[in-house]
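To begin, one chain is listed below as structure tokens, in the form predicted alone.
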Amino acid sequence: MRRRDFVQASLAVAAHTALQAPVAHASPPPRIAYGSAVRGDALVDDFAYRTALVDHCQLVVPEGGLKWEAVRPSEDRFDFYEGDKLLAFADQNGLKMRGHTLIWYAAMPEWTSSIRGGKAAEKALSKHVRTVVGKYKGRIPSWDVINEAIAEDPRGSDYLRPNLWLENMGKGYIETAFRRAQEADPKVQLVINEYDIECVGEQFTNRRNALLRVVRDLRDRDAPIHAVGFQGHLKGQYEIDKEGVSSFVAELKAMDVDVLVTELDVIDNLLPADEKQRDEVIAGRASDLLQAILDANRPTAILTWGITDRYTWVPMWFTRDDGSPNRPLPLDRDYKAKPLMDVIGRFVSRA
């Protein structure tokens, strides 16, 4: 699935088309685009990292460079250095760039703690979304508008994660964010992004159901939501709920809501020490998820949260007790492809 095996020009068009809001057309759909989250420091300092991105990807997304913490050093100042740097890299190499993320409960600058009341919160949210999406209008074709809105273990009416926006605006903050994003760029694909909705278990089921509740509410209110993002930070010790995932995707399809995989990796701290065996489990989990999605609807894109084990968030939270390095991503620390890359290649090559 190396990028040089594709025609560069047609892939650029395919990646752009795949990330648009649904449009009826008679021609066959383009290949599913593959992409990776990118760390700004590694992009500057590591030639092999840049090469791997160009060789394998059609899409890139900043790992942290467009979050509030990076973009909003103060209430009145926007800093687009990291976003602009990655977009320039993408443009130079025939890639497309996704936007991540407009509204999230975490990575908020300290000054936002002074926001109080519905009017002040709506003003701050609207200013941020309009400014950031507007800055990249026509250049970023897909945005994660809302990230991780679902409560950790949703129960009854407590199905949304507590955060600044929910506290001050109520659940309407979600709709407001989507509408402001559409106002800033009417052609962009607007996504709600969520984790822990893929595996077998009551908590995963409850989270899928809560997310469906949010999407249905947005659809009932004619809000501009186009897709759900499966983060896909898979816990390797758990089976994928293939039936549950397919049913979930089918319900989204019935509402004319697409899906994409936005942050795929496999957390391997509880998997066997043997690397070959571990890599096989990791590839199997990813294959099960992607097939379950595809059985109900074709994903518009597949992105991993990093491309190489050299740069991954996983060891920060899921260090292995045996001291061996984590292996959650498609390339190992020396940029050699692993079975996970083979799995991704099989899916992105499908029309």
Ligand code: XIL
Given for the second form:
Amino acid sequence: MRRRDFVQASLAVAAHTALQAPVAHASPPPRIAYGSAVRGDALVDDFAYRTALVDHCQLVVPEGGLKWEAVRPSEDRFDFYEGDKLLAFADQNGLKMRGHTLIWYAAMPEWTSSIRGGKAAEKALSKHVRTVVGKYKGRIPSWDVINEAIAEDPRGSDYLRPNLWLENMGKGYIETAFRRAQEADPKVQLVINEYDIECVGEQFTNRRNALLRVVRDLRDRDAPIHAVGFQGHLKGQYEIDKEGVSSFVAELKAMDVDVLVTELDVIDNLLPADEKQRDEVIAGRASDLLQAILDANRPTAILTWGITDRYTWVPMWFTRDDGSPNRPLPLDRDYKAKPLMDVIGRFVSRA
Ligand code: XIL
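Starting from the form predicted alone shown above, please give the structure in the form predicted in complex with the named molecule.
Everything in the complex follows now, all chains and molecules, and the chain you saw is the first one.
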């Protein structure tokens, strides 16, 4: 048979088979998973907290339990107490767990400051990524491999944030981390996670562009990267750059890179004192971000950085001048749902 005839015959068989196959009903895509960061101490101490997590979440992520500070008491020790504890809770309650985070400039134990030179740094980075991802192989389906790699205010060639790894290995540390993570668990969604890429303003635009540059560079080098995480620590006083976010997500999609929201909360130190008004602004900002993302691609998950105002990192940096407590999260201090929870509910069910 000539090649052309063969191809035509195969096509005919394929068409015939397709006609016989049952018609696939277009079913709505599954809900987007909602999740929260979890504090290990509150998980043990607070029954209402555990209940809220189980009632609302399909996903959890440790707020600090898998950072170097927690996992690496010394150069040769790994401590998985916190990670294991949260994973056990997730398993018992039918939740999935994300990993946060492998490589970040902060939360580094003191002993790491003695790591010097390209070779030593690469060895330390590889050992960490391999061991931590390997430990949870098949059990943590998504990892923040790189956290906050972009310079605070990127300019020209200074677009990466200085850290131990950049200083010793150059920008290749990012690619190395992704490659080691993939080797340790080839099925994991590998994420680069970043903050201050959501709002209107030159600095936010520059940060988005710098992040695109990093992702493009990884793609050009065939390095494994699957998604960009919008941390989503929204500064309530700024508008969301809806067009900027949508076109950023569209550019990522064109490179076959997904997006997710990893640490949503709305920083309210400069918002009105009136709680009802404040909660409305907070819900509106979150809604704007989620809509802008969804306009270009469906996020693979939406997580908030905590679930209740009782346990939030926001007052560490952003207390209010009027002394009233921050309200950045979906549930208030008494676990009552606020408008932000309604917004999340709307997005996870309709998208
Ligand atoms: C924060 C935690 O919420 C705090 O409890 C901790 O003390 C410091 O780190 N971006 C991140 C998170 O990626 O890891 C940070 O978490 C908040 C900002």
